[in-house]
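Here's a solo chain for you in structure tokens, the form predicted on its own.
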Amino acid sequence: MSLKVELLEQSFEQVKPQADEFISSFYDNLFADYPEAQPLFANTHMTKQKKMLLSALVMVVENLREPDVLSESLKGLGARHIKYGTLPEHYPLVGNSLIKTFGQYLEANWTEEIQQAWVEAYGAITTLMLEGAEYTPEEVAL
């Protein structure tokens, strides 16, 4: 995996501080773009989902350069997800929203290079996660 890591850790590091509202706004995005998605969380505690997707994007961006732990955590965030009735399918819009919601925080600092960088960090976050819960990435169309 040869992410471009410096470019994901400067551009992470600009929405830390308001880390919270990028959260609330991911959430925002997915559901008015994917209304489909709504019902997934529908006895979810919003909160503390929120709490759980910060810390695994400060997981991930923390573990880039140690991609053995990264590894191993994403397939276990993968199986975990399971458990949720997350499918294939929803890889994509979770993606589509977060690559969203980085470009509404970064502004003027959202470039295409950083938008490539994050867009294959989300695949090769999606491929580990699907296998960790024992879909192919066949099974998923990013």
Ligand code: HEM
The other form holds:
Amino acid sequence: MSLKVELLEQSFEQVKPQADEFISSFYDNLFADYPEAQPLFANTHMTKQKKMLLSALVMVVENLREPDVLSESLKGLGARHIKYGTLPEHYPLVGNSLIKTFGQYLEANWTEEIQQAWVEAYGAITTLMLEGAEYTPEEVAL
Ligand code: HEM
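So that was the form predicted on its own. Now I'd like the form predicted together with protoporphyrin IX containing FE, please.
Entire complex below, previous chain first.
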């Protein structure tokens, strides 16, 4: 993985002071743009869920320089997503909503280069999570 670590770190630092609002806006975007994702969260305690998603994103950004740690924890996370009903085709929905939310919060600091860095990072995250969930490349075909 040759991710643009510095761009990812710097852009994440910029949203951190508004982290709680950022995560809430992410779910607002996800459910507004992709209502089909909502039923998966029907029995989810959203306040807790928001904290867990934020911790997962912090974990990812803090371990960009530790690919082994990142890989192990994302595979584990992906394996747990099977029981949440998450299918490979759901990953791009979450990715698009995450990118959209970054754009809304970074505003003038949201550049083509930073967008590209996050698109690549999310692609790498998805690959690892789906590997952990033991999907074959044919089943994935995103
Ligand atoms: C970057 C990708 C993703 C990250 C970092 C992420 C992170 C998390 C985390 C940290 C949890 C808490 C439970 C645990 O740790 O096992 C969770 C739960 C969950 N995620 Fe994700 N997730 C991602 C992608 C997705 C996608 C694509 C979907 C499907 C739309 C999804 C749906 C859910 C659901 C339904 C739960 C269950 C909550 C419950 O226990 O009721 N996630 N996710």
